[in-house]
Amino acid sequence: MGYDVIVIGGGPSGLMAAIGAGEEGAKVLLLEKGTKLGRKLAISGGGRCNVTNRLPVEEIVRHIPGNGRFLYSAFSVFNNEDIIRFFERLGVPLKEEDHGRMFPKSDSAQSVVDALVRELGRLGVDVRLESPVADVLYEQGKAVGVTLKSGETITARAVVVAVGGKSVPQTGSTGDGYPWAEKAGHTVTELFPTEVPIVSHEPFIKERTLQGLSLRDVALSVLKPNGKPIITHRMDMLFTHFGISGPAALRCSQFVVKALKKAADGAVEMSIDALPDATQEELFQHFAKLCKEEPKKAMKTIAKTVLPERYAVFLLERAGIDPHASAGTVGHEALRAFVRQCKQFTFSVHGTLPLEKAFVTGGGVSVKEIEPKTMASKCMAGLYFCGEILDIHGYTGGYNITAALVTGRLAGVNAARYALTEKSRISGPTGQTTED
């Protein structure tokens, strides 16, 4: 037989799987359809590669709203602290930044990719680039190898599918693996974009009134029809020519996608609390005091003491106040209306950018059909899945990559153990396998 383990896909989870299988002493082939390994790793974290996150496991699971709980078993075997030790051992020391995000001290994603590729070489893993897989082969309830698009067939005792989802297709994630999973009897749940900019047809968006404006540390909410928040994320955000983007918007996006499915009129309300540390009453008192102390000052001058000027002018106009009006001429009712806008500027959103523009794919191979400690298929012996092809999705900040590295490691190690057990099971008395 050709190989013990074939790993399809040279992204984060595929590289980890190939290394894990190599460490177990298996004969491993890594197939990558592109011209180089680790393309998604190389562009992650703005080219610095946010390798993992140092928060406690419970927190990490909380930051993976898409089936994060499935990973508890995996984390009991190999977790984020193990990822940190793994990279230190490969000569890539990491440093911690805000919110527990871990980056290489070199600030270079390429140093992470290079270390993984060196380790593949050290373990004697065969790597073939520009080798797209056409199909995974199954016989008598077992994975037995792959056929390449070139027509070549390569046999193996175990196959690890690590081809990613459908987001960031320029790195090679074009959804190749879903048909192979379905052919093995797996359910692929509906795919949708997550961590994706949000689209709005509001006039102020179409007119680009706020385009390019960043708001720092605001509380952005997706609202239910009754006006109560479904989710609130407190982070930075950005107004664009098509809607909103930036960390807070990306985190809210999957909730927008789900809420739009239920929305009768194709719109969902969102709201921005630009000053989350103050109550409405505190803000009102603050502005009332300023207006009284400086009655001749223009309202926009007073408003911009706590808000970016463009946003201050925009909200004043929304509240029916002329930004150039003298503070002393503005009544309490108008001032309260302005404070309401500061605390709860509500607007409609109508969708997101497409899956191709998303950072992360929601949906995928159902985790109900995967063994949580080994990443083995429950439908087909010798078949393993890892990384973004699985129906697991987290927020950006090192959570998806942690899921990819952990599931990759488990898939590779267990694929190798399975393959080597199969090999010894069918070995003759001389130790020669009857198939070799």
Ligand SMILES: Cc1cc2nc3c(=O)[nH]c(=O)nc-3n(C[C@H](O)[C@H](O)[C@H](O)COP(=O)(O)OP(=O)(O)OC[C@H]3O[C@@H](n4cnc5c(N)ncnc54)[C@H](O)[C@@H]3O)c2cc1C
Given for the second form:
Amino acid sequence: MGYDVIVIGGGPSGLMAAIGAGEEGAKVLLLEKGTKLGRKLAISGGGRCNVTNRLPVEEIVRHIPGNGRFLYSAFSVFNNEDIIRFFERLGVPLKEEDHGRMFPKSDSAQSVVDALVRELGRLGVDVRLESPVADVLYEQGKAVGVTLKSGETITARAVVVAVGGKSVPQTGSTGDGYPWAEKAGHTVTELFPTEVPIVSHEPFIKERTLQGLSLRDVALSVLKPNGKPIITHRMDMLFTHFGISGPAALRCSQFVVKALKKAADGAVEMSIDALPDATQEELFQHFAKLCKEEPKKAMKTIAKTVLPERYAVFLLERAGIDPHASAGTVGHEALRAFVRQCKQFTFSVHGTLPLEKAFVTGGGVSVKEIEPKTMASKCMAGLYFCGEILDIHGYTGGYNITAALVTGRLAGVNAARYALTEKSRISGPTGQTTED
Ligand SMILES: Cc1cc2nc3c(=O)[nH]c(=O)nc-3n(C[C@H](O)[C@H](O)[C@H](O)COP(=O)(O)OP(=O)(O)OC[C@H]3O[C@@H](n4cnc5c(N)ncnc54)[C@H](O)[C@@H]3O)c2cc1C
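Please move on to the form predicted in complex with the named molecule, as the form predicted on its own is already shown.
In what comes next, the whole complex appears, and the chain from above leads the way.
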């Protein structure tokens, strides 16, 4: 038997798995198809790598809408605080930013990748780059190794599949692992784009009226057909030439994908509350007072006291008010119509950019068939899964990398323990293995 553990994929989950297995004293091989390790990790968080998040575990789980609860067991073994300590030990101290997001103090994602690669070296993990795996080999209900695209076969007592999802395939994540999981008897749930910009065919989008405009700290909602919100996210957002993007839109995107599946007419309504801290009545009183005090001022000058000018003009026009009209000439009914637009500007969306353009892949290997404390397959002995290949997806903000690192750690450590137990089980009394 060649190796104790083979880890396929050099992303955050695979790097962590290989380190975990190495720490357990296993003979480990990490196989990566690309020319470099951690390519997606190196571009994550805008090149600064949002390694994890410092919110309490319950909050982390809440921010992983795709099966976050499955991670409770894993977090009881290794959690976000452990990740922070782990990187500190590797000489990469982290710092906290808004919303609990943790970044390396160096502001360099590459420093995170380099530290993980150094640790692989220190632990004596064999690494082979440009070695795409074509298949995982199973025999008599056990994973026994892999075949490379080159035709070479490498044997191992345990195999960790850490090949990621299908998003941003130029980083190497091309969905290679799903057929290997299915061959072992696993269910792969439907794949869909998450954390992805949203597409709208509304005339104001097509005409690029608001293109490039970002709105700060707005409440963006995806609406049910009855107008009630399915979900609301309060963050920044951006209008683009095809629709909307930015953190609030990315977080809403998976709910758009799901709602569109049920929508008969291919459209889902979204709404923006541009001033979520004020009620409609408070806003009406605010504008009515300003209009009374400054009757000669242009309406857009009044409106831009609380909104970005382009958005103020856009909403005034939608409320049927000439932005250049003197404030004193605008009646209360028109003013109330404008306030309604400020609080609930509703528009239709029709899709998202494709999975390849999404930050994260939704769906994957069903977590029902994975042991939550070890990441072991319930279908095949010696087979482990970790990272984005699993049906787990979180919001941007460090939640996906956290899930990848935590599941990777568990998969690696437990694959090594399994492999070493198997080895000693088959060893003769002299310690000589009888199967090699
Ligand atoms: C632009 C961008 C920014 C992001 N920013 C953040 C962020 O700030 N915070 C956050 O939490 N998440 C972020 N994410 C998501 C996060 O990067 C991923 O969820 C995470 O990298 C998944 O880790 P993984 O190890 O499962 O897979 P990946 O990182 O996708 O790694 C999989 C690896 O497996 C290799 N591989 C694939 N097939 C084979 C094969 N057949 N043989 C051998 N090797 C193979 C690939 O080459 C790749 O190196 C971002 C994603 C993108 C695209």
